[in-house]
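Only one chain comes next, encoded as C-alpha cells, the form predicted on its own.
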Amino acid sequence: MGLLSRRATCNTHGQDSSYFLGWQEYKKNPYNEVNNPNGIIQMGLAENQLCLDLLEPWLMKNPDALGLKRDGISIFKELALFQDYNGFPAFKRALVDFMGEIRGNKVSFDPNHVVLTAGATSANETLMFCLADQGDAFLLPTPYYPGFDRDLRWRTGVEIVPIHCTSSNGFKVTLPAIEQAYRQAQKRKLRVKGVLITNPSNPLGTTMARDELYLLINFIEDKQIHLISDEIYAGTVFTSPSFVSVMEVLKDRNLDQTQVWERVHIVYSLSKDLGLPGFRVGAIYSNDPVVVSAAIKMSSFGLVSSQTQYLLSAMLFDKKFTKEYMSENHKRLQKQQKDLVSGLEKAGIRCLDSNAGLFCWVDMRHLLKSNTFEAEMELWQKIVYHVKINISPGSSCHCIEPGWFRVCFANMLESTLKLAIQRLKSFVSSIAMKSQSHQELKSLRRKARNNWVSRLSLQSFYDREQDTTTEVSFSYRPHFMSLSNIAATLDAAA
C-alpha cells in the first residue's frame, strides 16, 4: 500500500455511505416487470426518464444532427478531430439561450462566461479547485445531496461545514444557522471560502424563496466570500412558487458589475431538465474572468465530446421543440409527484410540500422504533432488503433529524411507481398490525394485573371477616399467587 498515493487509499470518497450502498444492493437484484418482478425498485436515483419518448422522435425528424451532417453533407472529419477547450461557440450560445428560457427570460447569460464540463459533478469540483485550497471550507445547508461529499472534497481536500436546517420551518435557511456554521468553521480553524446551495433543492424538491437568496447574498457580501448556486433542477419546477435564480436576485439588488457579482457562480447541466445524464453535459457560469480562464484550463480533464455538442446545438436551437418539451415535462413531473404523495398519504406517510425536482422528502419519523439514527438505519435496511425498494436515508444527506428519506419518482414507469407505493403501504400496515398486537397484549397484561389487585382486595376482606363474629359465607375462595410470580408469568406469556 506504501507504493500508492494517499488519495488512492483514503476513505473520503463517501462510497460507504448508505446512499451508494443502496445502489449496490439494487444492482445485485434490480426490479424488472417481466424477468425479476420481486427485485428491488430503484427509488434512490434522481433521473428523469419521463420524457425520453419526446426526444427520440425529434432525432428521427432531424437525421442530420444524429448523422453528423450539415445540410446533408458529412462533417465527420470536422467533429472527429481535436477541439478547442472553449467548446463550440454555437453550442454555448444555444445553451445560454436555453438557460434563459427556463428562467422565464428574466435574466440573460453571456456565452463568453460559460465553461463546459463533463456534467455538474465536474463543474462543482472544478469550482472547488478554482475557489479554495486544501483545508479551506464551504458551508452547505442540510440536508444536501450525498454526492457532494465526493464531488467537493475527495480530490480537492476542501472541507464541508453543514448549515443545519430543520423541519420546524420546512428546512429553510436562516441567518442564525448560517452564522452558527461559520463559527463552527472558525473553531475548527478553517478558512471559509464560500457557501454552496442547490436551488431547487436536492433532496427537498423545493425552490428557494427570494428572501432566503437575499439573506445569502447579504452574508457573502459581509464576509467577502463566494456563493455557488447549483441550479441543475431549474427546469423541473412544475408548480408554484416559481423558480428564482440567484442571477435574478443580483439584478434586483443592482449588484451587477460589483465585487459580489464576480463572487457568485452558477452550476448547470442538461442531465435533469432534458433527462440526458449519459451525455455528460455540464457548465460553470461565472462573472469573474479569472475563474472562467482557470476553469477552461481545467476543463481539458473533462471535455464534452464534439458529437454531443453538435447534436445538442441543433436540439436547443429548435425553440418550438424545447418549449413543447419543457411544458410536457412539467405536466408529467407534477402528475408523477402527485401520485407518489397521494399514495404515501393513504399509507399514513407525509411528504414535505415540494414544487420541483425528481424526488420527495418523505417523513417516516413515526415508523422509527426510537428517535435515533440507528433506528433510521434499521428502518432503511428493512425497506431495502424486505420491502425491496431503494431509497436514501436522511442521514446520508446529513439531515440532523432521524426519519426523513429522499424518494425519487421520475426514473420509472407509472406502473412501477404504483407497485412501489403498494409495497410501502403493505409494509406500513404490517408495522401497524404489530403495534396493535403489542398494544392489545399490553392491555391484556394491565387487565390481568388489575384483576389480580381486585382479587387481592377480596381476599383481604375475606380474611378480615373470618376474624369477626359476623357469619359470612363464601362459595368461592380463589387460589392466590404472589405478586412477583404473577408478574413473571405475564411477562413470560408476552
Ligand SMILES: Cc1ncc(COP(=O)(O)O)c(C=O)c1O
The other form holds:
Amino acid sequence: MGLLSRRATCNTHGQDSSYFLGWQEYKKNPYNEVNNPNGIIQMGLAENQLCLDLLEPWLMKNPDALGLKRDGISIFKELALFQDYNGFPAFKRALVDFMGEIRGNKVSFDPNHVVLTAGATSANETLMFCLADQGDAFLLPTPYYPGFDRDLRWRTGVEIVPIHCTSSNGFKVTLPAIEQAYRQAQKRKLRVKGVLITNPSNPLGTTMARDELYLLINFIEDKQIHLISDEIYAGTVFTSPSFVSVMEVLKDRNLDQTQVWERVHIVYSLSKDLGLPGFRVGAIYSNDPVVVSAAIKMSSFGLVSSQTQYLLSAMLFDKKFTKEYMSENHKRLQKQQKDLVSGLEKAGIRCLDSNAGLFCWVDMRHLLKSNTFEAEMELWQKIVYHVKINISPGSSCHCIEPGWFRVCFANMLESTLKLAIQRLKSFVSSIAMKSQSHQELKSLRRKARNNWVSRLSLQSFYDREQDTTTEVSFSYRPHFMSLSNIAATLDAAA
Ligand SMILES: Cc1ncc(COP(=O)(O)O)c(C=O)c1O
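Any chance you could show the form predicted together with the named molecule after that form predicted on its own?
The complete assembly is shown below, putting the previous chain first.
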C-alpha cells in the first residue's frame, strides 16, 4: 500500500457510492427476458438505446464509412498512422454543425474553438485542469450527476461545493442558494473558480429557464469566475419548454467579445444524443483561445480514434439523416418517459415534471419509514434486492431531501419498462398492505382492551394471518384481504 500513490489509494473517486454499487449488483444478476426473467432490471444507467435501430441501417447504406474507404478506395493507412491531436477538421466541422442544429440554429459554433476528448467525462476533467488548481472549488447545483465526484475531483484535487436546490421550487437554482454556496466555500477557505451546471439536468430531466441562466451569468460576471455548461443532453429535449443554450443567452445579451464570453465553456458528447457512449466522443467548446490551446495539449491523454472520427464525420454530414434521427429520437424518448410517468402515477408515485433527458426524478418520500437518508438507503436496498430494479438514490446525486430517486427509462425495451413498473406497483401495494395490516391490528388491540366482542375479532384476525402467511414475522405480514383489495384497485387504475 505504502508504495502506491495517494491518488491510487484515496476514496474520492466515489466508487463506493450507491450509484456504482447498484451497477455492481445489476452485473451479478442482470435481467434477461429469456435467460434470467427474475434478474435485476437496470434503471440506473443513463443510456439511450431507443434509436440504435436507425443507426445500423445507416451504416449498411454507407459501407465506405465503416470500411474505412473514400470513394471506394481504402484509406486504412491514412487512418492507422499518426494522428494530429488537433482532431480531423472535417469531423470538427460536422460536430459543430450538429451542435448548432440541435440548438435550432439559433447559435453557431466555430470549429476552431473545439477540443475533441474521449467523452464528456474527459472534457469535464480537462476543463478542471485548465481552470482550477488543486484545492480550488467549483460550485454545482444539487442534485447533480454522481459521476462528477470522479470526473471533477478525483484526479484534479478540485473541490465541489454544492448549491443546494430543493423541491420547494422544482429544484431551480436561486440567487440565495448560490450565494450561500459561495459563502460556504469562503468559510472553508477555498478559492471559487467557477460554477458548473448541467443543462438539461441530469438527474432532473429538466431544461434550465432563461432567467436561471441570466442569474448564473450575472453571478459569474460579478465574481469574475467561470461558467461551465455541460450540455450533453441538449438533443434529448422532447417537449416544451425548448432548450436554451448558455451561448444563446450570451448572444441575446450582447456579451460576445466580452470577458464573460471567454469565461463560459460548453461540454458536449455524442454519448446521449446519438446513443454512442462506447465510441467515446466528447468535446469542449470554449471562447478563450488559451483554454482551447491548453485543452488541446491535454487532450492527447484521451483522443478520439481516427476511424471513429472518420465514421462519424460521414454520419453527421448526412443532414437528412441527422434531422430524421433527432425527430424520431424525440418521439421515442417522449413516449417512453410518458409510459414511465403514467405507470408510476398508477402506483401512487409522482415524478418531477420533465421535458428532457433519459431519466425521471421520482418522488418516493412517502415510502420512507422516516425522513432520513438511512431510510432512503433502506428503501433503495429493498428496491434493488427484493423488487429487483436498480435505480439511483437521491443521496448519490447529493440531493438534500431524502426520498428522491433517479429512474432511467431509455436503456430498455418497452416490455422491460412495463415489467419494471409492474414490479414497483406490487411493491408499493405490499407496503400499503403492511401498513394497513399494522393499523388494523393496533386498532383491534385498542378495542380489545375494552370489549370482549372485539377480543374475538382480534383472535380471528390472528387466525386469518396464521392461515395466509407463515414465513414473515407477524407485524410485517401482509394482510390477505387487503392484498386482493389493493391489487384490484391498482388493476382498475391500470
Ligand atoms: C451530465 C453528464 N456529464 C457527463 C457524462 C459522461 O458522458 P460520456 O459518456 O460522454 O463520458 C454523463 C454521463 O452520464 C452525464 O450525465
